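In the block that follows, a single chain appears as structure tokens, in the form predicted alone.
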Amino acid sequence: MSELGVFEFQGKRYEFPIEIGTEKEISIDIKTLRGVTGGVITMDPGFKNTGSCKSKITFLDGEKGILRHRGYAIEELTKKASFLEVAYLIIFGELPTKKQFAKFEGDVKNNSLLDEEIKDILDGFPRSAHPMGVVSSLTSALTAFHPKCIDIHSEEKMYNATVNILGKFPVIAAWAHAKNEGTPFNYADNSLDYIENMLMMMYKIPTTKYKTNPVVKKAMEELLILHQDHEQNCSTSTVRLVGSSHASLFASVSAGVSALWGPLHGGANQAVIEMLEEIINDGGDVDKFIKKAKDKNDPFRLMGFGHRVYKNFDPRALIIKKSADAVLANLGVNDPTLKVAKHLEEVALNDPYFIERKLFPNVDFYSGIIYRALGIPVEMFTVMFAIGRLPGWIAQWREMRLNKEPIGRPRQLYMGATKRAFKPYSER
């Protein structure tokens, strides 16, 4: 912090400290700007240039295609660790020892039982209810079953809240899925690991014995690890903002689910499948739609290609592409939608237009393919995303509370009417 950022306004000079992160990122600390200047604020719609916090959880470099959690490369984590191991790392800062992990996994399993009254709430939803709305509502409802405020000075209470929501969230997701499908609600099985349990609760039906497909499990584990955290995106920032009011973990995560529900955030993989279906319904001519995508005057856009953060390539896509190929080969799915997807992928990886603009398939493209191959309804795609993102939301909420960050309160630039006299109703 030896250097200073200088701001000159109306003949006066103001200096603000410059802070450099551990990965050499640079920020200007302007938290005193409004006070020392007598009311001047910065204007940054979408907060694209605004740092809202200091975090030790995730480092992301979109230009170089780098994603690391607590210093570990995402490529290593997906190959060498389980979903819950990475969750422990993200939440608590270090990879767990064998003893720590055994306790953590056991505690998550022991918190997977939902109160039976949750079913009464679920019964109140129509079968047509979108599962994301159901998941958000039921997650918020957990606050009523666990009403005590979490003492952030108590590691035990913070830990208990963490394993509680990690245990219950996949059950809520599976029950939301069952509600839409009209199938029985499954309970967790403590003899299964986290990913096996999630798959079992979604797919098991009473008339048959469920058996985990190892190829599917591996793909799902990798995919959910890839989604665990992604810096200060819309839903994560929402969790921190809601949590800054000292709202509970359940309420904060519920808000994160709602933010993720938006099509510009968590709905991207759903948009991929809808685009593929549009191509099929039009006759299946992929080349026609490639031409449309290249035409600046055509409103059609290829979904699942390029990324607003990764300007070169999405490192998560390079990992999950192999799993997508393995799932398709293992299941032998004969789906015209997936054939169109593979054709699009081939074109994007070889066409100079896409290569020059770095419009490569991203993680949403491949996750959509995997979910489609597994027969997961499009409406459940974002719910699967939420299951993966849950550890990141918990970690961000925990870090924010432990850092004693102030309540979020953005400013605004007022552009409305100036002071005017009120006219009584009789004179209007």
Ligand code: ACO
Second form
Amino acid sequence: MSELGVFEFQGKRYEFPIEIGTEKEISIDIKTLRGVTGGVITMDPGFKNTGSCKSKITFLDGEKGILRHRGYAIEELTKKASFLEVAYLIIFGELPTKKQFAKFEGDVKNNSLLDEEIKDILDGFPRSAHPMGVVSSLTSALTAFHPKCIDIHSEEKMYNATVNILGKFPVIAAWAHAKNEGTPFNYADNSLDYIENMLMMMYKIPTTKYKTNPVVKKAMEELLILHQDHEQNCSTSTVRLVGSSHASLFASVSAGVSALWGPLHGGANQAVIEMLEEIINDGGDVDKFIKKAKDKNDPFRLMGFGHRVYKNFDPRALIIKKSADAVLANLGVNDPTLKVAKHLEEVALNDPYFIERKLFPNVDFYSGIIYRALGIPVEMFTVMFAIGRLPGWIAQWREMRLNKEPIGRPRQLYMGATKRAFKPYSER
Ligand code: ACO
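Beyond the form predicted alone, can we have the form predicted together with acetyl coenzyme *A (ACO)?
The complete assembly is shown below, putting the previous chain first.
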């Protein structure tokens, strides 16, 4: 490609290479900008125009509503593959052969036992602790129990850390839930597959025989596949940034969990249900809440609407919306929030405020309704998202390490006081 990005400043002309991705996305490589100009930097709060890496994992086109992992359409992956198969694809780049899958699944299962001392740490949390805080803390605590997984300088060590965290993360999630509920901590059953195991650990109580409901399993698997990766979002960028200092996978994922927790990111699935309930409790006046969302003096936002990248329907929301109807009907659940959600969506999609700003329902708009129908408590919604997103975090962390990316360290434009004399305490 011969075209160049040109920048003129103080009478000088600087040229920067243009690079085009496999899906025709264009970037200007400004790596040398500061050096050649003697100090000029770019300013892009929120990184709305800034590429942080080259990646082969996920392609999304926010204008057309396209999402593909390693070239495979999300619509196809949710229908034709299991959660762990998609995880393998995302992490290692290709769909696994039967032999590769058997080894990978076996290795994940063989790492599903948590150290008993983790229970002592859990003891220290109040029962009311939000499970996202607990999951983040315990994921970080894994570094103490698996010191060999801290220093990672080979593919073999990366693989060991990968299967270790994939095996243990659902157990941590289930134990965080059990802590809230005051129920006994369940152990993994390696005769079950990944999703069945996760559901069993969350729901089984010692007094009753647990049996997986196939409708629940199918819906959960589809939901979690949908969440596996979404390129350089807030939590994934966090994982890559933390990992860029060569912090361990566990420490990086723990930071990712914290980033995901916020209501503008993964925490939106909890916020959506709370918003829908607020609307119902307030008398069900959808127009009133649409008005609030449009009012710049009101902090209220329509949760589950809008996306940094999608300026069209979030393809994941389309799949989830369809599945919400089917799952609720199948389980015989009549949830009034689904009706309010559909009404809200219809009003918003026809309102010039939302049309002009290209605000469409995102993945979180309907997912909470399904989680609730499946019996997941509201505080666990974002934890479910984290379980789904874990393979993406691992894949992005691994890619960053294999690409030998430099430590992430943005610049700033200093706007504070210039040099001044110190005033002693006695004179202030
Ligand atoms: N309700 C009302 N107005 C909104 C909403 C919303 N949900 N989202 C964006 N807007 C408005 C903004 O006020 C702004 O209006 P303006 O141009 O008049 O100032 C315009 O649309 C652009 O919004 P930004 O906040 O600049 O867009 P950004 O890309 O920074 O934010 C975000 C994206 C955070 C997702 C935002 O749309 C939002 O807060 N949505 C609600 C929370 C949510 O659902 N988050 C989950 C996202 S999906 C995920 O992370 C898994």
